[in-house]
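What follows is a single chain, given as structure tokens, in the form predicted on its own.
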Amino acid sequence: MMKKSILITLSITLTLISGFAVSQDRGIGGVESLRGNTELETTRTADPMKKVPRDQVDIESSYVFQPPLIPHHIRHYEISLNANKCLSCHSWNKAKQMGATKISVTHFVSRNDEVLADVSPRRYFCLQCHVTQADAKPLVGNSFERVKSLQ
């Protein structure tokens, strides 16, 4: 008895290592992803960089709480745990100066909702939330309406 149930689970395990062989054949499965038609262990040449004006303006948000685009260029902005380059004009001393618009508030409270003397470290990877705004048509179809008006 024993030895048929150790064959049994021999059979099975068989069965499923082959069967996960077998899907590893089949790459990406006929699935088109936004990296195209492309196996994942083939490198492809990247998609051109977007376009970003130097100034433009502001396009508005489309709903409540969304963060502002970022209407300049960002290419070779440091943004890491020693360096901001974005508050070297955005921030609450320097932003009048550089003619930009000062940070949010809201980017000086803490994850405990206490107000600190400086941004806040979940708000400081500015990039997380903001992006340039950039003339680039939609990767995938949308049919969202802004709201006309907040009564």
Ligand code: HEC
Given for the second form:
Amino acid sequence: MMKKSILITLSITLTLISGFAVSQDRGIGGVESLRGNTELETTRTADPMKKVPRDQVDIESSYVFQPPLIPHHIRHYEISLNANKCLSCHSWNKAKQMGATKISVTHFVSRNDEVLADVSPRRYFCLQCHVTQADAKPLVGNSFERVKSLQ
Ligand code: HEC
Ligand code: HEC
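Switching forms now, from the form predicted on its own to the form predicted together with heme C, please provide the structure.
Let's see the whole complex now, leading with the same chain.
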């Protein structure tokens, strides 16, 4: 009786180990990605860069208070401790001269609801909220509809 149960335990363990080894061989641990499956040991060729057209119509907002999409390219625009390229056109003192939209007043409000004299730290890294417009196909289906007030 004892022997039998030891044998069963042993065979179950072996099956588990070999199953694990097989999935390890595939190198993806059974995880499937929407962007295609690539084994860990192989380097996947990068996806082609999304085209960001130079002059394009603004894609309209889908909901109130949506960060507007960026209607121009932003390659090599630095946003760091030392420089914020975006603000060289979008800050209040540059916007008029550059023909750009001023950042709105919400960008001056701190997390404690105080209105600051300059851009609030929580709005400094523009790309946390704003992204460039691109003709990118959705990875998953989506039945989102614009709110009535914007239709
Ligand atoms: C060289 C100047 C310049 C720089 C630098 C620049 N922009 Fe712009 N941006 C513009 C101009 C001009 C417009 C409006 C004209 C247009 O539609 O292209 C604009 C439009 C926008 C809009 C749309 C505003 C609206 O009312 O819908 C957003 C959002 C934006 N930019 C974000 C950014 C971000 C984020 C960066 C930095 C990564 C950046 N911009 C850097 C000039 C600039
Ligand atoms: C935490 C998210 C967030 C960050 C970070 C942020 N924005 Fe915005 N931005 C928004 C939202 C939301 C709106 C639309 C509502 C509003 O005007 O506040 C907006 C609106 C704008 C507009 C349009 C203003 C108008 O009057 O139509 C511009 C231009 C803009 N942002 C530029 C920037 C730039 C440049 C930065 C970086 C310095 C930045 N934003 C950082 C969320 C953000």
